[in-house]
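Quick heads-up: it's one chain on its own, the form predicted on its own, in structure tokens.
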Amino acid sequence: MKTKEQDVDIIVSGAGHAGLTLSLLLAKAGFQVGLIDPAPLKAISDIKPSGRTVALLNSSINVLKAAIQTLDLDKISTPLQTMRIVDDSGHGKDLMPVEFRASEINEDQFGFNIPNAILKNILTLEVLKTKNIVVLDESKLKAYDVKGQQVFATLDDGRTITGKIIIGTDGRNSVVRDSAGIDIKRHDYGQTALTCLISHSKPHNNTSTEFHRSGGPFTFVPMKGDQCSVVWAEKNEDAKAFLSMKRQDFERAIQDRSHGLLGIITLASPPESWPLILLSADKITGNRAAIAAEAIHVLSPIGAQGLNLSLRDVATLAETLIDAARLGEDIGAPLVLERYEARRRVDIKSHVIGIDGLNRAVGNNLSFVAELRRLGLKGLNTIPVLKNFVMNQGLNPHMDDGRIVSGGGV
């Protein structure tokens, strides 16, 4: 029997990667957390191989380690030691590659690639064994009201939960964001992302390769053994045609786009797809409410920045609330939430604008745009200072260096 009423310190709506991680960070700092999600929250014993993976930078790994001290990366991940970008825009031009090596900025790797489902399963298991997280699964947030210093949340099954603040990690259709009256900007790219898992005859050497093509980016991300996940953006009509292909024709399409980089390619999982949009929230806090992750921003997969940006949201929000509580402040007060918004503003805005601009530039097949892309890559190859700057800003960001992303824990 489900308890009709719950009283916690913090209500979190949305149990994706970001919501699970945030709940763990807050719980480990001593907060009582109520975690709401429409799906059943349970461990999965049989996880099927898939192309859905997350390429996480070192700072994101620090956030996960703060949430799960026993996280064993060797078992689940592949290090990303080299990032390669290749201009493959055609127009009779040869391929234009540029390589970024982690060793060039004195790192062993930029980060790690982890299967999406495996990471979520590990986070779920940790949440289920954490005593001060109250799981309210198979229930959707219906609405919430603020009365004085309390938030009263109503679930669609009639249960209620009260807390000092409500946080929306509930994705692009966030109920918390909409209820808080936060407006969004949304753009449909007219593109579809395709993903699958492949096996190949040549080693990937822990190198992620992103081809820039007129339809959108085409990326190989290394996994354990001689396998990679493929993340492939195409215009909607072209994507439909690829998805309707027979297996060997689909393999041939990937083979053609690989330029022999990985040898002979075979499909190791069925292709999956989702529409590509840009979403950006006008602000990230409301009355005793805050939002994070895809409730704030949904980005193109180019550059693999989405979950990395989300985990920085989560780390900053957790730090802000933890520090406020340690100072004896009201964690839902406007001044506390303003600190979160101020810390995240530049990082979020710069990545939303940057990834949007990059996706539009890569997906543009006008010859002069393609030439500008090639000139940019040539500059990175020939100007070491510029290349180093790009690596530090894009692959080793320092815009919001709190203690959690820096490896200091909660």
Ligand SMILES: Cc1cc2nc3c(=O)[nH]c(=O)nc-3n(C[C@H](O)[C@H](O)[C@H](O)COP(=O)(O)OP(=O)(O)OC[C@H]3O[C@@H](n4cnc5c(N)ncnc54)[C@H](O)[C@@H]3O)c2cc1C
Contents of the next structure:
Amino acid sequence: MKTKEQDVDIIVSGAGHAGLTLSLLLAKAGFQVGLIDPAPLKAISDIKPSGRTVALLNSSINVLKAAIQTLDLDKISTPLQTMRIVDDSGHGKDLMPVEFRASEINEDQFGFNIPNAILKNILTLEVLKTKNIVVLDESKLKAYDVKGQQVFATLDDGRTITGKIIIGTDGRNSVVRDSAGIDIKRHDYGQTALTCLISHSKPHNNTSTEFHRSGGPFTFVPMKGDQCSVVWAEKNEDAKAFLSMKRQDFERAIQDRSHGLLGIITLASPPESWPLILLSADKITGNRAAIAAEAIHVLSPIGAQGLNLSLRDVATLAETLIDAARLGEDIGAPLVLERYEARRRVDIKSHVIGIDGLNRAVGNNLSFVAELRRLGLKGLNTIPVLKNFVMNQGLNPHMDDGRIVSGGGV
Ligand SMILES: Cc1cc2nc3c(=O)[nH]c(=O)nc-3n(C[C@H](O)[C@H](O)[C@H](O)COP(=O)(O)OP(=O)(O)OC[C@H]3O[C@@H](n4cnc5c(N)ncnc54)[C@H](O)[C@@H]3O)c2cc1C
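Please supply the corresponding structure for the form predicted in complex with the ligand (the preceding block corresponds to the form predicted on its own).
In what comes next, the whole complex appears, and the chain from above leads the way.
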């Protein structure tokens, strides 16, 4: 059993995309960071093709660039220049596509689509070469204690680490959140997201297409070449049936749902599945503790908002701690943590409520709800001012514009 003690400024528990990005932002500002994760933190050389990708808005890319100055987007991502929403609720009505073009709000693109595993690998490599991040991998945070101005964290292999504050980016079952006594609300949608990579015979023209269907959303997100990642939500029992299909039948099911938009479709990676829940924490801070990302909110993938919201959490938290240190304040003090809570409240609440409402409305089979949905889309198509407002607020949010999110770095 290892019992070596480490002393750092900030303990970060959880090295997913959010925890890795946060650790880099804090380390770049000069903090000594201790990063804990049960998985081994190492680069992977043979990343397999997968449908798990993240569509990240321009503001999220600013956060990643603040964490990794040498980020080469051309190499790893595909620009998202047009977002298309199609009402495919059945009910004998025509499909009614609404297209949002980045050029309509004077942007080159809304954001970029990046394979999850590739992004994680790049963040991991950067963490491993950053001197002031102490990696405590292959072990879980078990518990922590606060004594005076110090946090004492214990790992399940017996190692201990001390710091001025502990941050939980440790996901939906966050130990930091539970230890801080923060309550959550959780709802199981009874839906599963199926993901896969497809190749297609027609070009995607950097357009992402979201079909609103009664089982849930069905989305094509462009990748390099003539490929797209697919995110497809279905009721649990239907998802199970699709997953047990033969390859050709699964391809035909995708083909049917695509209405021929992308020509002939073939699978380029095996389908994977993800249970869909809604989780929302009542608070985001505790005694010398703060939580961020999926420790606060787990959303349906509709609208691709999850990691975007998480990156705004970690950028704001990093900024709050950096500014407090520059002012000579105690970074774990309640006053400092209250600033983080106040800056994140509206963005988080509005997205948790908005994405939940959208997911329920899209999955709703009642004809009057479908009609309301169609009326909403028709309004967007015919009232340019409304469409511009939605694009600016929904696809390019300016709600929590700190310097990191706006591209000003740490
Ligand atoms: C199908 C699907 C499609 C999506 N598409 C998009 C998209 O297009 N755009 C977008 O913005 N978002 C999207 N999302 C959401 C996005 O993928 C997630 O928000 C993101 O991957 C979560 O990252 P995270 O770092 O918050 O959490 P996680 O990746 O869950 O990281 C948590 C980390 O904490 C560690 N951990 C757990 N317990 C402990 C412990 N006790 N001690 C220490 N460490 C611990 C875990 O090992 C893990 O590394 C999608 C989600 C799904 C399901």
